[in-house]
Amino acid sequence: MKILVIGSGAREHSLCYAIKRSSLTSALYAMPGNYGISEIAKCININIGDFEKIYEFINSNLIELVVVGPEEPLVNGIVNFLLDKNIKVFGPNKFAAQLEGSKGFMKDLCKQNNIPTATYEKFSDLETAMKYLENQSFPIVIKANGLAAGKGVTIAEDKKTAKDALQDIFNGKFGPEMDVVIEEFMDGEEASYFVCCDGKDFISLESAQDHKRIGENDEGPNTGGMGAYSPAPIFTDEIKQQVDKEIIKPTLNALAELGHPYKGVLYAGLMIQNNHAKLVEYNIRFGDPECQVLMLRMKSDIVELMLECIDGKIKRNTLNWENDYCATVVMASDGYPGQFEKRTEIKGLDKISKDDSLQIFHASTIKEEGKVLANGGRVLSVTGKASSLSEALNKTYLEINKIDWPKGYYRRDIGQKGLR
């Protein structure tokens, strides 16, 4: 098959990855993709918001299967877009994705379904939310009802800090127009939870559990993922049989009955304390960077999967993994989140020899020159695999170590949760 993936992050490197080791796979294609992605795939430069420049490409090179990595497509629509033109795409439809693209929606959802979450309210106005704030209890977390490549969240341990984190969304920070959901914070350990489903039925894919903050000891402000490992210890089976009960299934009944059966990923972030999980938010795409540890433990063939989700019939109870795990570095530009430089070089990548157990996904980087420059905030996942955590995270930081970028930063910390 012809196979196009969209996106240009690490997730889509290691999404590539996978895809490219798959028997169905003839030719891969990545829009836009990035340098790392150019040494497995063809790097197409369209605009993944324009759906008829995309359709053309699609149409013009006889792709059979779409891919679409990153949430802001499916979340307007590019699934609707290309079934209209019998394109086969792995992915939510608009309707489904508002699990990601409206934090009301999902909590709403939740509420009408009895799906244990954080007890929430919305609000529209700064004014109002303002007035709510006075008579709650601290720590309380602030949420853009939108898009926010997950930075429009701030648990706020004063009344100083949630009013400051309204301002910004209200203002505008994370994007025009958004609304504001107060909800009560969750204390525990967070875990990440992922399904794929085919409207009807899903089958379960591994735990893995990212690092959210820039700081070590998960402190600073939150990023798009600085690190993960696979699997989650915390994520028991004993939980997976409560979160699929009272979570997933519920969701996806939800979403069936209400006219738009859910197709794709599905991940749920969840909050375990006292060996039992609450759900703290929906994604309808895979998670960065835990991506990238589930595609290198995956055994099963990842298109076959895809098309049986697509078809509307899985035909498995299991998928195979490696009975390993797998640990993830985010190396990003210093400053990130923040004000960060652009364009500097990354010296070393040669030195490091990729196989099965260890990979080097991109997220953001160009080659101009003969030079490998950084040319976003996260730029490197460094992945290892090994037969223990400790080992699959010794063998990531020894590779890092190779690599030579004083403009990069990343945390030392990745994976300690899981060895306590």
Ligand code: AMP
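Residue numbers count along the first chain shown, from 1. Note that the rigid core is defined as the largest set of C-alphas that superpose within 1.5 Å between two forms. All figures in this text were calculated on a predicted structure; none of them were measured in a lab. First, how it differs from the form predicted together with the named molecule.
With a cut-off of 2 Å and the rigid core superposed, Thr128 has a Cα displacement that reaches or exceeds the cut-off between the two forms.
Once you line up the core between the two forms, the Cα of Tyr267 stays within less than 2 Å of where it was. After superposition on the rigid core, the Cα atom of Asp218 is displaced by less than 2 Å between the two forms.
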Second form
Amino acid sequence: MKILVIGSGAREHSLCYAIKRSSLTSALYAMPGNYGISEIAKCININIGDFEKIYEFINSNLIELVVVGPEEPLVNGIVNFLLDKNIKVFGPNKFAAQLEGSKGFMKDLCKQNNIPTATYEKFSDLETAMKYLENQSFPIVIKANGLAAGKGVTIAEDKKTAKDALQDIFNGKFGPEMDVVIEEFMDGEEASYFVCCDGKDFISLESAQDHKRIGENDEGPNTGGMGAYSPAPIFTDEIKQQVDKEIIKPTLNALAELGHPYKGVLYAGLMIQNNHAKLVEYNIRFGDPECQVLMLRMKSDIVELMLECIDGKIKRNTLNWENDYCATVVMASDGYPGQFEKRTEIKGLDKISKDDSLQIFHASTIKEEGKVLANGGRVLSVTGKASSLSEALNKTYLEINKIDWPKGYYRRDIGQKGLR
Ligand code: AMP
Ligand code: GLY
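Hand over the structure of the form predicted together with the named molecule; the form predicted alone is what we had up.
Zooming out: every chain and molecule, the one shown earlier first.
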């Protein structure tokens, strides 16, 4: 099959890596991709918001399967657009994508179906939202309702911070027509859990734990994710059963009843405390960097699985996973998630030998005049696998030491929670 992956992050690089290993793949394209991806797929420089242009490419190159990495095209309806043109595409439709695209939609669906999550209220004007804060206890969580690339959430320790966050949202900081969800703060430890859905049934992928903050010991501002490992020991079999029964199944049933069955990957962000999980958020796609660790561990043919989901018939009960641990450490441009210098040179990548237990997934690299340059915030995702988490981490950090990038930054404490 000729397959097109949409996106340009390390997540998409790892998807390309897994798709390339499938016996069903005859040609692989990435749109727009990046330098790292270009080593295994043909990169096509088309804006992924321009659906007509994407379709033109698909049509003239006889692409048979499209895999969508990031949320934005999904929320904007790329699946409906391509299905109308009879193109096979892996991901949820526009209606189902509201699980990530609208916090209000997701929270209402949870409330209507008794899905455990933080209690909340929605507000569409500043004054009412401000008034509501008067009688609340803190910390409290303020969320911009739409897609805000992970930046629209404030954990407010006090009333002033909460009010400032409300002002920001209603002043249009995250988009012109944003309203807000104000919700209860949940304590506990977070884990990410992934399932693949065919509209009726689902199959579990594995769990992982992300590291969202920029600084060691989870300090400093939130980022897209600075590292991950899989599996997450906190996500026990018992928790998995609870989550499947109380969170995943009722969500999929509710969407099917609404006439919009969910197809694709569903990512549940969970808060676990006292051996019980609550839903923090849904994402309608693989996580980044969680995808990188899942793709190195997955032994089943991912293209087969994606086709089964699209065709509405998952044929199996389990997937094959490498029975070991995988860790990924994100290397970012120094200064991220704030200001950082672009086009800094990365040396030493050629000293690293890659195999099925060590991969470097690229997020925003370019190659010019023989030099590899960093061209964005998160840049590399160094990913290693071994029979224990501590060995996987050692292996990963050992390779990082070979990378000569003075303008790069990475956390040295990825996976410590999992070791404890
Ligand atoms: P979201 O965009 O909804 O995933 O939120 C981003 C991050 O904010 C989550 O990964 C959590 O770390 C944190 N967060 C969101 N909602 C809550 C909540 N109700 N209680 C505690 N932490 C939360
Ligand atoms: N790792 C967090 C996310 O992909 O949203």
